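What follows is a single chain, given as structure tokens, in the form predicted alone.
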Amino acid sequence: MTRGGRREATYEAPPNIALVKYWGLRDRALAIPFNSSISVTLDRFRSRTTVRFASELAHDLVELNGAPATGGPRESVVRFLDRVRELAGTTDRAEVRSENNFPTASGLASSASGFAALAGASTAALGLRMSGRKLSQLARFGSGSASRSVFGGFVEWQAGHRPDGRDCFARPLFGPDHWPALVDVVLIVAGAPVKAVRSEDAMQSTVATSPNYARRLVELPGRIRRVRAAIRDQAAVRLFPLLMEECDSFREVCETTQPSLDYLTTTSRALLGEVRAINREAGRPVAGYTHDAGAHLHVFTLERDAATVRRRLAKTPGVERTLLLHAGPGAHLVE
């Protein structure tokens, strides 16, 4: 909207948790990943971002969670704004205010929701009309995972094959209401460290140094097909083992990176063991764990088992709190 020559818009976007992960870019300048990925967009969590462009601003002002952004986080926002300014044909500086209602930089995809919200707010403020696909393609330049947070429900980010990246975008697979019985028990781990190395840098170290990375890339297309089919069929008995297989593969390439990328705490590892024990004792896949580049865990289970799984995992020493999330809607303009 325009207010006395000042252009301003507010957008909200949710984080997502990758069920099949991307970790590594084949073209960093164009933000094109080596492999496609599948995620579920989460309800309750969100980034809310307001962007105001004004000719009187001498430089970009960036505020994250109530404090001025500095260093790498500020530079990433400014670079993204430069891309949007180029699209809109303006040189006006911007004031950006963004806040998350969940922990930041700890493996809960705050960069995904943050840059999806920034993409929506900045383009809306400048009057750029963007389809979901175009917004997804733009958002990935801030954070690859942000391409998926544009959409709700179950989402696939297609790596594509073109060298120019025009076929690299996210697309919705199934809406938020596709599988209402599937729930995500989020375990917030006490003392989870803020990431010392940003994911965009860490993943390129993995590409360059992990001896297991090439094997992972060979395995991923088949795993993606199986995960997509399990979600389509609402087949928890197939999905949960696949989630853990994929998460273990991701963790393996991180931990064999030089220097090693170890995102988990003692509590995180104990939770992995507890989920395996729950399945073993039940004689069936009751739950499946996953995590991103951080210590907090997402444990997927069915509504009928959620209370039992949540209660047992909450007893693990070091678990600060638990949350129960579902698939949710995608990014949207706040009127």
Ligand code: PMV
Given for the second form:
Amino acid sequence: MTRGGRREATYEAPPNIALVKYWGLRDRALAIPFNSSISVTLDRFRSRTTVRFASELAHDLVELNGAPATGGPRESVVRFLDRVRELAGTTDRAEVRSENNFPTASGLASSASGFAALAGASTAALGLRMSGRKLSQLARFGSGSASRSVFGGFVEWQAGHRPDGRDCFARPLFGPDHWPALVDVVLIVAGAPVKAVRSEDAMQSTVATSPNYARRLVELPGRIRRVRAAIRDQAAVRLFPLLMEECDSFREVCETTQPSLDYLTTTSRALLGEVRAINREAGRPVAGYTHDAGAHLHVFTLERDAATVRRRLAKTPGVERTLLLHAGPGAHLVE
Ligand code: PMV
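With the form predicted alone done, generate the form predicted together with the ligand in the same format.
Up next: the whole complex, starting with the chain shown before.
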């Protein structure tokens, strides 16, 4: 398809935050998770990735945020490109340039936006026709959460049941304009440790060693149904407690992993307590917290409470910066 020629494409993709977490692969080779997950695709931030395939290149050249990538990050991009080359029937090497318009250390998942953008750009560059579903199925091989960044708004990555993974893909639940009053207050905490173990390895160690993992898997289908319904009904009073229940369950399986996975700092823990206090004092669920495998917090609330919640949480010692995000559009080709 690219014989002798050069093909180039640029794609943009946003990060997402999981409301129900993906944590554990049932089939590692096929990147099939144990459970379905639900996320919100975030506005304002994006990875922008350009891929150019050229027959004269001897190696893949990978540049991330203006610097040549080496080691693990480069290898995961090359492995991903190998998969795309196989799909397209080409051996041409590629030049990949990717940039985030958000600081990589901000705790906004750059692997999700990065691999969704890489999936889009590399397949477009080779002229492969990809539906959103197919793109999500490809993106998950780079990073599971990337499968969800293909779509905007509220997205479900369904685990499926088939051993071959054909029913494992992400799909949009509700568009980015479904619930405009829902706000994500992101709290960037100081001194967040750099991840010691890659998520992909950490989650498999949870699967193998956490005594609470099996119970989590039993609880999840019911929680997924309730989260989906709360979003559908724009029912903040149902969604916020569910978010916290899910986040606590995720944290519990991490902490009971051997060796224990502890992603939070003293500040993150203080923020969890502060959100609980806000709800207790108001006598209603004003906000709901969640976090990924990192120390920064995402606190969902409604537009009318956002300024108060943000001001109060920003006072917690160790909070470096706050951001106000909403649901946004998914990955797209840049003409
Ligand atoms: O997509 P990965 O391999 O970086 O793993 C993501 C894991 C969590 O962010 C903790 C949960 C999720 O569903 O995004």
